[in-house]
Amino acid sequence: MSACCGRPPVPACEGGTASPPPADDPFGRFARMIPNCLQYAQEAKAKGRRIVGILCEYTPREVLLAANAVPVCLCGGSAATIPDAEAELPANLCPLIKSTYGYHVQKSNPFLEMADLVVAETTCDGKKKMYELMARTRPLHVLELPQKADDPAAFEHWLHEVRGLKAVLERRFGAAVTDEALRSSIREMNRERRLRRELAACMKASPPPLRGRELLDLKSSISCLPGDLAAYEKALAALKARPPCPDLATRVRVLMTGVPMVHGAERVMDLVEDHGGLVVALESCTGLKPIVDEVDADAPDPLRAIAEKYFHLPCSVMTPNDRRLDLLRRLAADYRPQCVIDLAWQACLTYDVESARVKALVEGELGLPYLRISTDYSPSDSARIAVRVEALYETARARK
């Protein structure tokens, strides 16, 4: 999994690249983030946990804790698994699905390797036959997502699909999955969105005391580690005491959107950052979408309270997805961006064509300069892309 990992944080007040911070200190704890997920993913399969796969933010985790199963995201953020994926995927597919499946070819992913199942979705059609070619090997559960997110009816689909992924970890995994147990994987995951709605919180600042590259970091592929929601609390804490960096203030404020950026595929964001920008919002399935709302602990139902939280995730894939609209308009008002910078990856077809409806509510509502990026995990077009984006940010300086 070496190829996946990123380059290490750069803390706010620094340029180039820097050594990954010491052990004691919550960043670095991130900085080792693939390592330390193995070695609780080996530990607890030792101790005959399953581990369980997953590749979307609509897969609720707090199921799979309930089982208590570990759940590990596999989403490829290598370019290096690519080419031997493209042996039966096309070329023009989302890089993120052949990365994936590049992985699996290989099996060069520890993870998806002692995955005991993979719980994959139907959202977007490449994932969709994808998960077709994995299943010939794999065990693989498919979630039939309902794409209609205000109609009654869809959610009763979706509910239902939630509750078949319960009945399937319960025979396959001899596990009891209580109301009890539900509520207490709510609140842990309820915990682990608080915690880092609060780290996000810490872009408002201006300047904010650190980067949104130092902020991206500070995710893991597992969800509500013991020692990540320590280090979280330690991270809030440092980042409190953090003096204002001079160099912050002086950048362009960008609110990102767009598809997700995982782990290994953070290109555009370094771009952005390195050629005098600072991101201040993520709204993708890596930033803020997945953990600005939270699941009621407290329902009659717990299981239904997990569904009506997850399916109304703002993605792409829904129609009409206002909710994405929405979401935006209030991270403009919370973060005060300077522009937005709207990513999409080769492909993807949901995203590229929903941008026509974000530039019109960037442009004509919040008022700001507004740039589509298409691209892949290759670097080829970096050049081009830093070009462009050293251009919006003469527009945002111009409107000051």
Second form
Protein chains: 2
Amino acid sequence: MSACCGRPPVPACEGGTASPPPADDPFGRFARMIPNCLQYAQEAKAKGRRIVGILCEYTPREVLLAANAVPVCLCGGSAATIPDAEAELPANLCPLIKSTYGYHVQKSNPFLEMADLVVAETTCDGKKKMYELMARTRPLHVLELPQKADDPAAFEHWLHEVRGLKAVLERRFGAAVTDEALRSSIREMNRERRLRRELAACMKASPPPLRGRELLDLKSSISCLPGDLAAYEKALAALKARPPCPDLATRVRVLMTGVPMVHGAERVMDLVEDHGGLVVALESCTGLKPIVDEVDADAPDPLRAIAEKYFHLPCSVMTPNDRRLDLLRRLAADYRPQCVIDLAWQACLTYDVESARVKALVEGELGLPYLRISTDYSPSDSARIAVRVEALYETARARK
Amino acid sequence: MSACCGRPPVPACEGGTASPPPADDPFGRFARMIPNCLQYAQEAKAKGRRIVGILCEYTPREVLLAANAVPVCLCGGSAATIPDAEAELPANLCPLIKSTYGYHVQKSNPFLEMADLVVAETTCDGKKKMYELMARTRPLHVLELPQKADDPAAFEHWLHEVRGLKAVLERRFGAAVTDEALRSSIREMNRERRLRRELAACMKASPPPLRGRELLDLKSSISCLPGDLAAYEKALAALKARPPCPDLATRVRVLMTGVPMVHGAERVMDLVEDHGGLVVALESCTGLKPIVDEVDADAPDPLRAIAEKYFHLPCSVMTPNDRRLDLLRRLAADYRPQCVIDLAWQACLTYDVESARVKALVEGELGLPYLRISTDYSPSDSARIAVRVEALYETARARK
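Hand over the structure of the form predicted together with a further copy of the same chain; the form predicted on its own is what we had up.
Every chain and every other molecule in the complex is listed next, the one we just looked at coming first.
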């Protein structure tokens, strides 16, 4: 990854060779995201709080927080754990699922090892079936996500599942989940979502004060760490004070959509930005998708309000997933991209097939060049992706 | 395919070179299955009956029959339509889905072209998303199948969906679906299921009076054609009168499980039987899975009874899918296979991942050799499959 405006590159991407940033640097804090989360989880566990592994943005963190549990994202971003996963899972499966399962096999994810419970979901076929194998040796609860996004009865079944999750937590952890606690966790999550939205909104500027790859690092495997919330505020203030970076003004503005790029799996975004692009908006679950909508903390039934927000996440597992197209329209208007890159992990069938609708929207309605990238966690196709990305930028520049 | 006991091979497998069987030969009738169904559907349509395309065994045919509609299975078994599908769908997708969609693109499936409605379902990721593309130009209703197979609330949501299907048919076709009509269609479907079960049960004998591939042909894209029901009865009588076939006694008895092998996509079964095997039980949706259980025609609420039978189909889209393991145990006890072959179409993620559990059951609990075959509709890997199948049979014979 190239540095920008003389600022040091994000150390996590440089194999730890850069000197450590000062302790009060908010960007430096997120470069230490995993150690921060680990320390927090260990201290919380020592104080008797339960650690709950989650693997999807549909899992409502507010309910877990209201049960005084610590929700930790377990999604794997490492290619190194995949061979061990493939001893049981088919090779032709999403690398995120295989990486996550590889950590389970190796017992090498400390968060999973300290988890009192894993909350899984029937979102996509691959995860749904992988969880069955994980459940042989881990305490695991499955949330059923109905998939007709616009069907009121489907929502009611989802609400039933969210109420069921609350009951499971109360039973397992022996503590009531009160409406008051739910409202408090809603406010906390809303605050984090708002701060992350404001950080993302910095990318609307031309040029913006940071690269998309820097923004991608401003997130955490555990939501609402007090230190993170303070760092988000500091980062916002720092970005508002940053002088414009001329280099960023010459890049092609990219809207990225599709699958999440979890910690460790940012290779495609690096390629996109190392070859002349600037990711001004990331629509995925590691970008804007989970933070654009808030939950009404004052709703008469906070659990219903939570269920509504989560049910309407525009993931491709939903059918039809018109909300994703609506979100892309909004992001295109607000962030003024010159092209769209649609990323699908290998064998992520829902994003793969939905690409047909996204392509039609981008080329037909938004009038932008579109590139679909299907890849996995192996760097073997990086050169090929770079060539395709550069060709996309040429097309985008020609239309400028 | 080899002939057996001097009886002519099934003409459909010989490229039509065999002379046509006599008109009253029940096996010959099923060799003309597609023309029979087409004639029936055309005549029904001319009389004002509605044609409804279905693509899954979860779709309850009884409800469609009770609405005086003609349910026709649209699942594609042809490799020839796949290239046209891949213009929009990803190549890395189940061939059954691609073939079906290719017929849609080409407008080359006469049943789809005459369909007044397609009833789709949220069963697997690939189909669910393919249906969205099909729905752009076809009248299509999606049934939501909840996937926590043992959850009472999931069943209630499914029942709601089945009631919703009835309402959709009543509204679209302008005719009430009465309990009386439901009970009548339940009895008709029960009769067909019973006859097909009895035919399948012929394979319990050692040697049985027919090959698995012959049995596979005894089914129809449209259920309960009067001519088919009569032919099933005739076939049963004929099989009971057939002398034992010594060739079949020397073959390795195979239990096949996994994905359906729809009309035109029987290549793997041909390989299995052309290389020394005999498929004594086929657990899949084109075999025993949909016909082992009946619906109680006298239940107080026939729609609920229908919903129950269908909800408990042991497909790998369910989680956990313990009922499949139970069915395999039963089939192993009843049909005494010497080995198990588990077939997964390329990128059928649910069957792919569930293979780990099936393998553990077969090798660990049933003590049988197990072979997993992952392939598509192209014959390019036939030689490789044949070698693996022969190696499996050697292992099975060594254990005899």
